[in-house]
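One chain comes next, on its own, written out as structure tokens in the form predicted alone.
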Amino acid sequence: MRKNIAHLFFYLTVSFCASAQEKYDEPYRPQFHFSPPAHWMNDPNGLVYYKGNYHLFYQYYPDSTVWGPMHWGHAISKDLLHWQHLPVALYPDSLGLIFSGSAVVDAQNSSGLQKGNEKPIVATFTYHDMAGEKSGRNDFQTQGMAYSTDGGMHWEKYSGNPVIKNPGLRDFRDPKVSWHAASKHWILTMAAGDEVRFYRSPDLKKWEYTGSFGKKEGSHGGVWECPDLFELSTAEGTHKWVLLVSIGNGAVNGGSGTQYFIGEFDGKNFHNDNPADTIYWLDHGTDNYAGVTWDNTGKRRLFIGWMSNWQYAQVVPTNPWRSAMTLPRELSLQKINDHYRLITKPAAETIGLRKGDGAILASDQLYPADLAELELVFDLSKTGKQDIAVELVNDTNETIRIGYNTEKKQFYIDRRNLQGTAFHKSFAALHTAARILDKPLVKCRIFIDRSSVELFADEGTVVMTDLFFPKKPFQKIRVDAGNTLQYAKQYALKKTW
């Protein structure tokens, strides 16, 4: 009869998820991004892929449009950017709720959980148990387990949870679980109020604490999470490791950003290359946040994010969903001026959104606006304007400007010409970024949704993302560029729902 009452479930979900999708066209929805059907959704989760299947689970309630009580919510794609929705993967018991956490694929069974030909897919994730949190403890989050041994469709939680009990820290959370080829074990990376922690594991179940990262380093404007650590390797073939932390309050433009840090890992602990007051944000814009990366993807490091903004989040004008994700974004490493720093680019599936061969813009023009990614390249040799750049218009007088201030070497994304931002004080706001390069040309890729723009910079060296909301839809596009214009070319974009 439980089985029965399952299999009803799964198939009322996947209906409703069904019809959901062909309705995604209100006011603001994301037309290229991944959203909800409906209700709310925060941070990415146990974000892996196996077998042909990217699979994107998310903090998610789903029985309203603000935060509560917290799932897993679940999608997969085959290419970055057409998601099926699938049913709840895991839902709050008697530990608690089901906060954010990651997932592997355990190919060499180390676990023990392999039941059939599939290798399990283990996720780690943070127990919160509210009632411990309202009686005054401070040890209401604890970290579970919960594995799939058919492909990630189904989730049985691990019977010996928590596998990691709280030492007395109020925030002890978001676990990061990866193979350290190198010591030959599972490393987690989590957040613990204003550091990292690390601990390792032969089999994902028994953990040991091995060291910690962060007290006097980095911004600390507000408490740690969702960290993620990797290692990647220059053109040239240098190895550096990077540590991804995300903050909830104090980034670089106000409220929630990421910031991340490169240095050595032994196994056991992460070393910084940096000053300890060294701050690398990996985003410059307020709309991408709790980011992390795929597991089981081979040499791409393939990342997503929140695109939102704790500030905000929950009254932003949007029904019935509240929140999206970034674009998928592939990240590399590079040396510059004797550092080496993240690069951020659109990860290549992007290029699938393009509907034909685009069209060149004039500088000064007006084109038609709506779904869209531009190429732009602007000469800073040639005399011109101070400000140059992307606007887009409508018929109430709303603008959004994205892009560079030659004095003060700064991009920007300007979103205070909006009249419906009385949601939030900080929303309308300038938002910059200072150039890290130094040359005479400026290479930008713009992607324009209904409700957001994404600014990849001088080669993926500065990155924006920052959410709109106008009265009414951008109908018009200008590149205001003057004679420094020396290149633009405007894709139209498809839907992907």
Given for the second form:
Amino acid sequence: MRKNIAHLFFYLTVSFCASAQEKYDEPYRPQFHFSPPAHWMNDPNGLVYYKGNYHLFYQYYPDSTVWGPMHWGHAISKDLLHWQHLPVALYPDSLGLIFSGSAVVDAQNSSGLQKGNEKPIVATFTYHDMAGEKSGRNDFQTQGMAYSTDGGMHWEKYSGNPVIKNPGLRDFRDPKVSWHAASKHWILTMAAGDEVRFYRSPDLKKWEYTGSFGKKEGSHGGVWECPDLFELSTAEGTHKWVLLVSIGNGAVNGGSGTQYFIGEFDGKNFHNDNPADTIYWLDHGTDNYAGVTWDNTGKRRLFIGWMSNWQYAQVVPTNPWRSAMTLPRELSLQKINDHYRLITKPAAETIGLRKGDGAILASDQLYPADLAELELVFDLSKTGKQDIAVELVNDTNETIRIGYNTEKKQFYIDRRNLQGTAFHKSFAALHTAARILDKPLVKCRIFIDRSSVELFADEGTVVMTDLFFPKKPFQKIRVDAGNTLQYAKQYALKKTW
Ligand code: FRU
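The form predicted together with ligand FRU, contrasted with the form predicted alone above:
Every chain and every other molecule in the complex is listed next, the one we just looked at coming first.
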């Protein structure tokens, strides 16, 4: 009986969501990015691929458009672009709210949780005990576990929770679990105040602390959150470990952002290849935070981030939902000027957004623009233009400029010339990013949705993600590049909702 009611509830929710999905047309509503039908969302959680489905769980408060008691919302996709909303996967319980975490496919059933034919999928997340926090304790964050025995659709909390107790640290959260083949252990990377901690386990239930990294490394403008640790290889076959660490404040262009370290991981601890004061940013825009990668996708390292910033996420002018995810991206590794760097490109699936073969654009002409991808090549050896840009314009004279300053050798997104930015003093700003490559040709891909732009510049070496909320939709696009423009193509993009 209970199961029947649960199923009925599930179908009602899914059909409600399906009708909400048909709309997805409110002002600023992302048309080809993931956003919840209604209410508050932050970090992506539990990213796992299993039998044809990419699962996306996310920090979700189903009762309001501002942050509140956290649940794990849930959606699945076959292509990372078209998403089907599913019922909330994890609800708060007596141990606390459900903060960020990860999920893995336990292919060998090391947890012993398998029931039928499906491999267990095991989620590890942070319990946040509000009452404990209010009473002034320091140990209110612990790590809990939940599992699915039906391919990720339904979830049970593990009876032995918490699986990692708190050693007395106020910020102790965001476990990211993966299989470490060399040591034949599960490894867990989590944020602990101003550093990350590593644990290992044979069965995803008993965890042993093995080391910590970062107290004196990288950027410490804010508390460390949502780390991720994975191995990548260059085209030449060199293996390196990449450690992503998000910081709540003090990122390169203000507010929240994600830095990365490159080095070695020996199964117990991470060793940075670079001097401690080297800071590499995954994205130089202000709207890509708490991003992590999918488990179980073979050689591809697929990433998605929360497309907002804690500075203003709760006051941006959207309704009835708040926040979207970035486009899915593929991460790779490349050696540039003797240093390994993370390369970020739109996931190959994004080609599927294009309608038709695209149209060639000339410089300094106005073209109609709505949802668009631009492919651009600028030739810097053609002199005469200091500031090269793509400009979005509307009939109230608001603009967004996405460009490159040849003198400063900086990419930028300028969102100062928008009218409705009073919701936060930091929003109207110019964001910049130093160029890394030193080639005469600059190649870019730019994705424009109703309220966001993503710039993948110089073959993925510099990335910028920014939100915008103009008073009126941008109807026109102009490439302001003079004779430096070698090639520009605009693809109209499909809605995925
Ligand atoms: C990052 C974060 C995480 C935490 C979650 C709470 O944005 O602060 O550290 O688990 O959000 O919603």
